[in-house]
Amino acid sequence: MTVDPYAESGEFIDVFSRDAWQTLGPPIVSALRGAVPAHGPILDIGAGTGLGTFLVAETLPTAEVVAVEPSPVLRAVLLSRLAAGESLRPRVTVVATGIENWQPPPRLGGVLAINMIGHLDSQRRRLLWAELRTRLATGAPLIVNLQPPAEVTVVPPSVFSTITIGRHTYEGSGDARPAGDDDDTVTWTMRYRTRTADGTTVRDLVVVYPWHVVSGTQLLDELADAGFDAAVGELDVVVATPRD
């Protein structure tokens, strides 16, 4: 049985991730105009609760787009978003599994697959970029990003994120440390404190999970070998496009 990373912090997923979708936005957007939604389905490897999905829908209003997502309560999320509008229900498929369980569709006018390589570990990777470049349509972007750190190191405790809602502040932070078993693997300690307007902790809830490891030249090479031309953009964006 898979265990779902999310299971316990999804709740905070979403609000926390909101400002980093809103500086991801234009490299990402700038990549995605080169999708070719004619030639079949934009394909969303881990959506999450639906940022990235409805930042596809929004910048190609012709296409279908088909969302992957393996996490039960961020997918909850996702789905209560497109129910809540009834234009975009044609257009976006949910698919409830991880991307290695599912075989995308024959042809695809683009990939987006933004904050989730950390999941998979090098074959799986290896594997999905070689499955992925006989799918896309000629001139079809794979759009990625890296996340730190770029190698096996430790991160010390910082504080990512934090918004206030109602009486309620929420903060999440974490650090990472080598997993020391696996070469490519750190393991992340998150953790999302709920305060009062007093600074009283009413919730303080630690979340650890595996993360692999990739630095930009090790994708570029992965990519390399499975027949794509990337380049690392802004904002440590990869586009990686069929090479002819």
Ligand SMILES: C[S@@+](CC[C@H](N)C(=O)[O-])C[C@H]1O[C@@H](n2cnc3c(N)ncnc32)[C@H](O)[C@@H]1O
Second form
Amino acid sequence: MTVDPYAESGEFIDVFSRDAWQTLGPPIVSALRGAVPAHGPILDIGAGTGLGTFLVAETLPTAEVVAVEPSPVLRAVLLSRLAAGESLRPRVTVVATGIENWQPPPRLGGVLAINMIGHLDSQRRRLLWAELRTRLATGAPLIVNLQPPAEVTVVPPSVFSTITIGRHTYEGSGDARPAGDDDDTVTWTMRYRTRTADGTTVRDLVVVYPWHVVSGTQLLDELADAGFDAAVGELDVVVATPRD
Ligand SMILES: C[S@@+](CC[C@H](N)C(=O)[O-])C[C@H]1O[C@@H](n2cnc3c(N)ncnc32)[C@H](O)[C@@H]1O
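The block above covers the form predicted on its own; next, return the form predicted together with the ligand.
Shown next: the complete complex, the earlier chain at its head.
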């Protein structure tokens, strides 16, 4: 059985991802302008709590969206968000599985895979790019982003987000080190602290999971081999389109 790296930390992922999505939004919206919703649905792979799914649905008001998300806790947030409003319910389908266990529809109008490719090893990524290449409309984008580190190395501890909700301040931090047993993998140790106004830590959750490192060059090579033209753009957002 596959281990869900978000089983415990899933509680915090949505609140800590909001700022990042504010920043990532513009280059992703710009890439989505090339989508072809008339050809098929837009696929959001590893949709998480739906921050990208909603951006797709709002940017492309006629598009059907399919959100693939294996983590029950993240999926619960996504489903709740969808259930909360009438408007997107008819257009967004949530698929409860990892991408490796599911066959995408034969035609796709675009694909998003944001903040997630490190969950897939290089063999799985290559299979995925090949599968998507045959399904994507001419000119339709596969939108992926690169995340640090770009090589297997030590990443010192740093705080990546804080947010105050009520009387509690939530702080997310993390560090990474080479996994040692696999030459493309680091082990991230993520720490989620909950503090009161006087600085007392009332919860301290530590989660460890593997992450497959992929550099820009490596990703562009993989995409070229699968038949895509691709470039690394603003904020390391990679836009790939099927080569003619
Ligand atoms: C850091 S979260 C990003 C979520 C969302 N894309 C975002 O940016 O807010 C990584 C996501 O990838 C998902 N994921 C992990 N392995 C996956 C797989 N094999 N297939 C599809 N999604 C996967 C996780 O469950 C999680 O939702």
